[in-house]
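Consider the single chain below, provided in C-alpha cells and representing the form predicted on its own.
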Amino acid sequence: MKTAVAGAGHGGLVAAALLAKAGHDVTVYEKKKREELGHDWEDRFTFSLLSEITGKEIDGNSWRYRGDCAFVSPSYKTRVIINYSDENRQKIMERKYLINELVDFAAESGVKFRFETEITGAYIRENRVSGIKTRGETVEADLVIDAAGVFSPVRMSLPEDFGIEKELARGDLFYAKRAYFNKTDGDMPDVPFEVYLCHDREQGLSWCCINEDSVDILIGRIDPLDDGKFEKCAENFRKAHPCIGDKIIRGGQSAVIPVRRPLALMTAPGYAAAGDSAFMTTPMNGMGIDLSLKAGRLLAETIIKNKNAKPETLWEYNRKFHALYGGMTAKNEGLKNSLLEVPGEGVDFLFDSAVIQASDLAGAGAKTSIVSLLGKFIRGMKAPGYFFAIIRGLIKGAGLKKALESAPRDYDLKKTAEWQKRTEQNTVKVTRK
C-alpha cells in the first residue's frame, strides 16, 4: 500500500514509521527543510509514550524539571498555587530535540521524506482522496495521511459532502508568541512558574516563566495578538521581576494552536487526519502532543491490524480515537469555553472566593467537575451567574463527551452524518468580545 503523509508532523510521522516497519511504501512530503522542523521552544508531554514507540532512552540533556506554579487571577490580587510532588513534578523537552527523533525513527523504519515540497490541496478522483497535489506535481496514493497542521491545505481543499470541518470557531483557536529572555541578577519570585488567566481582561492567558539561565514568555488571546501587545505584556512582567532581561535569546516566534475538541470525522475514504490538522490538543492548555502521538501509533495498527486502509477501518480508527481520547477532551473544551464567557471581574470572583482551586487547575482542569464544584456552591452563590456558568459549561462538556464516545460501531454515512450533528449540538460557545 502507497501512503502519503502530508506534513511532518508528530502523529503523521509515528504513523509513516510504524506503516514502513510493517512493509509499506510510505513518503512524507513536508514543505519546511528539515532543520528548520520544530519550535524553538520546550514543550510537556509524556516521555515514556516516545520511549515505548522509538524504542530508544531519552537524551537526558533534552529536557528539564518546571518549577512549582501559580495561577493568577486578572486583578493580580489572588494566586493559586500548584506544589508538585517529585512523583507529578513536570517536565519539558525541546520540541527540537522530539521532533528529531521522531524523524530519524521514521527514516530508519524505511520511510521516504522530500522535505521543500509544498501541499497546495488533496486530489480526488472518484469520490476519494486519492494523493496529493503539490507545486510541481500530483502525488498517487492509496492513503493521505494528514498532518499539516490547524490550516491543513488537504483537510481545507475535501469536498463539502465528506462532511469534515475545515472552519473553526471564535474561541477554537489559540494566537500565540513565545520568547526567551536573558535573565538578570533581579530578585527570584517565590514560585518560578506564573500563569495569568484573562491577563489585561482579554480572552487568552499569558505566563512567565523564570528558569535558571532564561526567561519563558508566552502571550496567547482568542483573537489575533494586537501589534505591540508582547512587548507591552514582557515589559510589564520586567517591571514586576527586574530579573527578566530585555534581550531575545531564543524564540521569539509566533503560533497559531487549536484548542478544542477534536474534529468528530476525521477520515474519509483514501484520508486520516491525525495532530493538529485534526485539532488534537487539550483545550485548556493546547498541549497536543501526547493525543498527537497516540494518534498515530492508532491509525497505523488499526491499518496493519486489518491488512488494509479502506474506510471501515479507518472509521475504526476514527471511532477508537474518540473512545479513548476525544471525550476526555471534549469534557476539558466545555469548562475552557465557559471560563472564556465569564468577565475578568468574574474569574476574580471565582479565584477570590476559592470556587477555583488548585485541584481544579492541576492537569489543564481535568480534576473539575460538576461534583467537585458543588462542593462550594455556598461560596459561588454569592455570584451564582459566574458560578453557574462553569457550571453550564461542565454539563455541555459532559453531554458533549458522552456524544463523541458514542459513536456508530460501522461505517455508515447517514448514521455518522446523524452522530457528527450530535456533537455539535452539544458545544459551548464562545460568544462574547
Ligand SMILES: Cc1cc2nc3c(=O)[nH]c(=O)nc-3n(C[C@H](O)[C@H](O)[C@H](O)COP(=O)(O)OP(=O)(O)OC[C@H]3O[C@@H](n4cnc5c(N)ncnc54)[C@H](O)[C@@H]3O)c2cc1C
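Numbering follows the first chain given and starts at 1. Superpose the two forms; the largest set of C-alphas matching within 1.5 Å is the rigid core. Since the structure is predicted, the reported quantities are computational estimates derived from the model, not experimental observations. First, how it differs from the form predicted together with the named molecule.
- With the core held fixed between these two forms, residue 374 has its Cα displaced by at least 2 Å.
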Contents of the next structure:
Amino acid sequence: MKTAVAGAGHGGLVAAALLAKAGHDVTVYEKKKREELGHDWEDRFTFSLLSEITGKEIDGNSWRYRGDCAFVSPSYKTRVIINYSDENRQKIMERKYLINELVDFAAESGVKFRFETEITGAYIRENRVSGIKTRGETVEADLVIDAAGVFSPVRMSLPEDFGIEKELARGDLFYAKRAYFNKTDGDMPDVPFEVYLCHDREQGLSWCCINEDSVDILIGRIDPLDDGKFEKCAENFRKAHPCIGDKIIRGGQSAVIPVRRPLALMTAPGYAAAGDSAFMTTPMNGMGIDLSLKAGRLLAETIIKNKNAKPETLWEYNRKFHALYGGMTAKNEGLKNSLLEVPGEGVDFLFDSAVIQASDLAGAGAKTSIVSLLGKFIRGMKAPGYFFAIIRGLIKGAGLKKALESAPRDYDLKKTAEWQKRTEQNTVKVTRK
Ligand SMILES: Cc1cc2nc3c(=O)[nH]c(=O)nc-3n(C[C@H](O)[C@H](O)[C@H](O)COP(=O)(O)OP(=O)(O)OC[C@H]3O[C@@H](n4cnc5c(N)ncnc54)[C@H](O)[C@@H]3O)c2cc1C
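Requested next: the structure of the form predicted together with the named molecule (the form predicted on its own having been shown above).
To see the whole picture, the full complex is given below, headed by that same chain.
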C-alpha cells in the first residue's frame, strides 16, 4: 500500500515508521528542511511513550526537571502552589531532540522523506482522497495521513460532503509566543514556575519559568498577538523578578496551539488525520505530543491488523481514538471555555474563595471528594453567576465526553453526521470579547 504522509508532524512520523516496518511504501512530504524541524524550546510529555515506540533509551542530556508551580490569579492576590513529589515532578525535553528521534526512527524503518516540499491540498478522484498536491506535482497514494498541523491544507481542501470540520471558533486556538531570556543573577525562587491565568485581564495565560541559566517566558491569547504584547509582559515579569535579562537567547518564535476538542470526524475515504491537524490536544493546557504519538500508533496498528486502509478500517481508528483518548481529553473543553467566559474579577473570585484549588490544577484525573465539593459549593454561592458558569462548563464537558465516546459502530455518513451534531450540542461557546 502506498501512503503519503502530509507534514512531518509527530503522529504522522510514528504512523509512517510503523507502517513502513510492516512493509508499506511510505513517504513523508514536509515543507521545511530537516534541520529546521521542531521548535527551539522544551516540552512536557510522557517520555516512556517515546522509548516504548522507538525502542531506544532517552539521552540524559536531552531533558531536565521543572520546579514547583504556582498558579496566579488575575489580580496577583492569590497563588495556588503545586508542590510536586519526586515521582510526579514535571520533566521537559528539548523539542528538537524529540523530533529528531522520530525522524531517525522513521528513516531506519524504511520511510522515505521529501523535505522542502510544500503541500497545497488533497488530490481528490472519484469521491475519495487519492493523493496530495504539492507545488509542482500531484502524488497519487492509497492513503494520505494528515500530519500537517493546525492549518493543514489537506484538511482545508477536503470536499464538504466528507463532513470534516474546517472552520474554527474563537477560543479554539491559542496564539502563543515563547522565548528564553538571559538571567542576570543566580538566585532561584522557591517556586520557579508561575502560570498567570487571565493575565493582564486578557483571555489567555502567560508563564514565567526561572531556570538555573535562563528564564522561559510564554504568552498565549485566544486572539492574535500584536508585536508589543510579548515585550510588555516580559517587562511586567522583570518588575517582579529583576533577574530576568533583556536578551532573547533561545526561541522567540510565535506558534498556534489548538485548545479545543479533537475533530469528531477525522477520517474519510483515503484520509486519516493525526495530531494538531485533528486538534488532538488537551484543551486546558494545549498538550498534544502524547495524543499525537498515541494516535499515530493506533492508526498504524489498526491498518496493519485489518491489512487494509478501507474507509471502515479508518473509521475504526476514528472511533477507537475517541473511546480511548478523545472523549477524556475533550472533557475539559467546557471548563476551559467557561473560564474564558468569566471576566477577570470572576476568575479572581474563584481563586480567592478557593473554588479553584491546587487539586483542580495539579493535573487531569485528580479525584474530588464530596466534602471538598460541598465546601466549594458553599464558598462558590457567594457569587452564584461565576460559580454556575463553571459548573455548567463541567456538566457540558462530561456530556461531550459521553457523546464522543459513543460514535456509531459502522462508517455511514448519515449516522456520523448526526453523531457529530450531538457532540457539538455539548460544547460551550466563547462569546465574551
Ligand atoms: C508554545 C507551544 C508550547 C507547547 N508545549 C507543549 C508541551 O509542553 N507538551 C505538549 O504535549 N504539547 C505542547 N505543545 C503542542 C504540541 O506542539 C502539538 O500539539 C504537537 O506537536 C502535535 O502537533 P503535530 O505534530 O500534529 O503538528 P506540528 O508540530 O504542527 O507539525 C506539522 C508539520 O507539518 C509541516 N507542514 C505544515 N504545513 C505543511 C505543508 N503545507 N506542506 C508540507 N508540510 C507542512 C510543518 O512544517 C510541521 O513540520 C506546544 C505548542 C506550542 C506552540
